[in-house]
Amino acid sequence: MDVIAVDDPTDAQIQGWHDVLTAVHAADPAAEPAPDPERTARGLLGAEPGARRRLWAVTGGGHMVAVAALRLPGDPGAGRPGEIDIQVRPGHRRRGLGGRLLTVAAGALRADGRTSVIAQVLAGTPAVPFLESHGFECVLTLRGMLLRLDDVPAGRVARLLAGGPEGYRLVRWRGAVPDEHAAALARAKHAMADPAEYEAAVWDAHRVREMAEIVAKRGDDLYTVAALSGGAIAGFTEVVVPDGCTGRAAQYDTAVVPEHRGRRIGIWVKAAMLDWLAEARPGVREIETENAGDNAHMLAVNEELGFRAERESMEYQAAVTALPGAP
């Protein structure tokens, strides 16, 4: 079996590629929608603002059995983790052939001069031990968490509304943070019990915008409800619907900025959101997050408002020096 860069796709290699993720899901579905060619397609052919790409796959007997997707963000040689995705079909696992991906991507790390890299998988999977072999470390557990919409109790959002903090107000935009809110949404984004500290990654205003561009270069939209004390945002949330939204979208990141914590601020902006997405996506049935398995305010937040646990998925970190093919 070879190892090819798929540099520039084609829609037999496009389709060899979905099938991989589509067989990957049959095995370990964890809840999630099964892989949409479209998507597929977007996140193979469309180029990312303020990051690179590299792609691999191993074929035999004129198939794609394994794939590996590597993103670079920042520009060569920044203090940014790379993040490799690696996806082998059920019938062709325990044979190297992953292992063999990472060799390649880990070369290619090393050219762009990064340190490390990171992977989220589903906790028990086989992507689990797979990495542990290779070198990488957890570094956080991630609560996968569901809410249907049809499912909220009926008044609920209004009375979450009503009871806002005195001396807040709400704003809203769709899409880029506009000019005025930019650096306050940097400053509130570093508030976030997120992977920041291992990520080596600084939020400020060009970030935020760049975040923004990502979502709007994949077709899909950027919702944003914050909560404003004076001209500073004392909290937010985000929502990304995706492109032709057929029913779920998913949530984004959520933080309170610490001063303006006790105040219920996070779960008022999140019921704004679903008071705006109701009237302007009425398409959206459903909500998926992700959570800090130690965030214990956010997980109480998203279970008052209805979420439900659905999976557990894993952050794992390696140095590049720990990978295979090092000198």
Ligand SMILES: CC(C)(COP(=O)(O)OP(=O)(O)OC[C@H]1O[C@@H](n2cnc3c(N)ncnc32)[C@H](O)[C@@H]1OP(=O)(O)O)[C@@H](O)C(=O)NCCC(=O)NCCS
Given for the second form:
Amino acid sequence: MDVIAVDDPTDAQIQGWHDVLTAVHAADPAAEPAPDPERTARGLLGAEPGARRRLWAVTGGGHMVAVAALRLPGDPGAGRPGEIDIQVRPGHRRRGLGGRLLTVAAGALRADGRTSVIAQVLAGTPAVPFLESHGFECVLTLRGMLLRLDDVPAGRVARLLAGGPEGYRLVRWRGAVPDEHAAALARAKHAMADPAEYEAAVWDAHRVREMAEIVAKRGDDLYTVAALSGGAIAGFTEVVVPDGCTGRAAQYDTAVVPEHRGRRIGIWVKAAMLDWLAEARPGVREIETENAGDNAHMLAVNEELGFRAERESMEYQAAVTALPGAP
Ligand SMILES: CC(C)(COP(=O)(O)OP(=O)(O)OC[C@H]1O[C@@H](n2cnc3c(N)ncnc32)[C@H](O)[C@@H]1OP(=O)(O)O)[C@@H](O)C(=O)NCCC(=O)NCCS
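Alright, leaving the form predicted on its own aside, put up the form predicted in complex with the ligand.
Then the entire complex follows, led off by the chain already shown.
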């Protein structure tokens, strides 16, 4: 079995990659929608603004049996961790293939000057012992929740919307943030409670626009609702509706800046988002979200809206010096 770089994948390699993802999903569906071939292709072919990517596969008997994608956000150097995702066909596990792919990725991380790497995995899956046996430690537990819009009682959204706090007004936009709100949104993004968010990754107007560009490049639609106090953004929420949406949209960031907390702004902007999506994207039937397991306020807001816990995932991190193949 050989490890090959697939940085410029052929059609056959894209198909092979997709077949690996499909086989892994079939063995452990974890309530996720099945992988979509067009998304796989776009993910492998499309260049992403602000990040580079390295891809490898293990082939054997003319088939792809395992794949690894390493995302390198920002510039080379120690500033931000790389992000690794390895998938091995169920029938080919425990033969060291995951470990071999990790070793190759570790070489690329060193060559790029990175000092750490992160991976997001589902609790209770083989990924946990795999990462723990390779120098990774859990840095964050995330609770995956799902809101089924058909289960939201009639009138709840309207009631929450009407209960908005005095002195604030709602604004909303689709896609990139309008120039007039860009700096204010970057300031509000600092309010996010994300302990694993990489210390050196500062939010500025440029990075806010870059994130919207990444979503648009994938063909997805970003919706943002914000609560304004004067010209400042007191709180905001973002939802992404994937291209070719089959009913499930994804919650992105939500934050209320510290001096505006305690006034139900979080639930207000989220209710306004549901109201907007019902009108603009009636095909959306479910919204998935992930919150840090210790973020009690956000979990309470989501539970009040009707989100239900689905699964737990974990963010693991390793120092590159702890990875296999270290000199
Ligand atoms: C996690 C995954 C990539 C591991 O791939 P793999 O090829 O089976 O891993 P390896 O054979 O290199 O395993 C190396 C070591 O990890 C540990 N390990 C891996 N799977 C394990 C399991 N199911 N139970 C206990 N330990 C396990 C063992 O220490 C193993 O060494 P050993 O077999 O000598 O005991 C694979 O199970 C997978 O594709 N899972 C689904 C996708 C996923 O969650 N990816 C993780 C994102 S990084």
